[in-house]
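For reference, the chain that follows is the form predicted alone, supplied as structure tokens.
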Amino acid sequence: MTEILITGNHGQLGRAIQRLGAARRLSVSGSDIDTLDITSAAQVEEWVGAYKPRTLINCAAFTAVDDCEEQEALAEAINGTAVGHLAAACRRHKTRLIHVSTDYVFNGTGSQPYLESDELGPASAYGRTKLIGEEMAAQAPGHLIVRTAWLYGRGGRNFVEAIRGQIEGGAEELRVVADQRGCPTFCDDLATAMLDLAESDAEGVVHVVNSGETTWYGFASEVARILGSSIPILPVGTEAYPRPAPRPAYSVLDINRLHTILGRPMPSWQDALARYMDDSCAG
């Protein structure tokens, strides 16, 4: 039987899981748009039943965010719609759903950390259909809702990159917004916590973020340092970057019930980055 099936399996955290999962000689399998249409019921069930597995983990989603203002009943039908073919299909099996949600079902105006029984409200398109993918995901019995924020990883566009794009590009200056703030999440450190909470007996909702919180500017500020760049970078305001869906001023994610469930604290963001950025110019 397969332990572990991924959605979403060539995005940066499915990349992610599977290696580890594997390191871990577990048996991982897993599909993308490519090969599984997870809005089809019937392509849902006929995947899950063919692998039976244990847990199935969904890193599928619809995540252009400013898309999802213009596209808002595809992004429902990806974000929302099919978690429900999901968690139906694992009610079936007897598999475990754990389900990759998002900071953007709060409404970003906080002042502290958000725990996960919050008071929920997103501001965004994407945000709306994501809390309909966690009500779907809620009827999967033993479900685990993973709440993240601010991703990168190895094998896609992120942040990261394109900071480090700019700066090896010769750009004179950056200009990157500093009154945002969020916790970075390494899709590595991600993608182990994941794995640990599916060998445990958590249910419901837990953030799973890197420990510490700052702005895009300070995000992009150690970017630079990391790779001994001085290149000036000047903050500015979210109204410099105007973008069709709204931006969260505040996202950060309590993961307290997280160090409680593993056991141990996540790595530091800064320390996070540096283990990223070493790896990618190694490689």
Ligand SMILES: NC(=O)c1ccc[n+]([C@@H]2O[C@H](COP(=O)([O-])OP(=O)(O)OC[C@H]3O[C@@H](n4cnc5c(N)ncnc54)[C@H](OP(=O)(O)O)[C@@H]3O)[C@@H](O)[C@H]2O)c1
Given for the second form:
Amino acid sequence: MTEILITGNHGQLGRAIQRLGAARRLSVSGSDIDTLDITSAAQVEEWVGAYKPRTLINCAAFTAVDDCEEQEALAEAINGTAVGHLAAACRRHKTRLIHVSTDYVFNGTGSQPYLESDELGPASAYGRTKLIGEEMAAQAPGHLIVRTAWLYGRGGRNFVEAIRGQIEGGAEELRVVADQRGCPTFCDDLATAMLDLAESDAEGVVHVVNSGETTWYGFASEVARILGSSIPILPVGTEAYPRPAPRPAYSVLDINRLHTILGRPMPSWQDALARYMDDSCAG
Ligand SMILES: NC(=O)c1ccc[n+]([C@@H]2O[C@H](COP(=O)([O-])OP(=O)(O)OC[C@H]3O[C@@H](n4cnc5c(N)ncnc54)[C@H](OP(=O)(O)O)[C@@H]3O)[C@@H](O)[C@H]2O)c1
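Return one more block: the form predicted together with this ligand, after the form predicted alone shown previously.
Shown next: the complete complex, the earlier chain at its head.
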């Protein structure tokens, strides 16, 4: 019997869950857009029906935050409506749905870590479509919605690789946004926590990020420190990088519920980053 089925398994989180699930000797299978388009209700039904997995983890998403502003209908089809197809198939086949969501469902103007129960109010098209996805996922019995943020993982295009690329490419200085706060999160730690959550009977919404918080400036400075680089890093404001989609100024997620469920703390973001860079430097 397939224990875990993953959508979006070519993405940075999907591939981490697939690899770490297999390392636990779980029976794990997955698919991505080349073999399963989650916007097709028929394809989803056929796929879930063929495996009848214990748990389906939805990592597929339209994650290009700025592109969502121009392509909100497509983003809604993938991040919103398609989650309804997954929830319906899970209901039919008695599969538990674990759906991945984002800090962008909050309005980003807070000053205290967001609780799962805090008021939602996305400020971007991406956040609006992901909120629809949460509502759809909530229709599946026993569902779990995992909100996470600031992801980086093996094989992904992410902030750590962007900073590393600039440093190793010989940049003379970096200018990095210092007025947005969040929780950098290593996909391996998120995947490990999600596999543990899949074993638990937790339901509803749970926040999963590495512990601690920083700014993009603090995050970049730690990447440079680990690389042994003395490149000057200048803190700049959000206005230095105008973007189509508004960015949350404050995106810190409270993870006390997670700690209670797991009975252990999440590793700090600095510890996680050191492990990721150690691995990726080793090839
Ligand atoms: N990245 C972050 O910082 C971040 C932060 C908070 C939450 N999240 C959430 O975490 C989850 C995983 O993110 P990630 O960074 O691993 O994303 P990712 O690397 O972009 O992976 C998403 C995967 O889904 C695939 N996909 C897109 N449309 C699809 C469709 N219609 N049917 C099937 N697959 C489709 C993508 O294929 P293509 O690449 O070909 O489009 C990609 O392989 C998402 O739910 C995301 O919203 C991410």
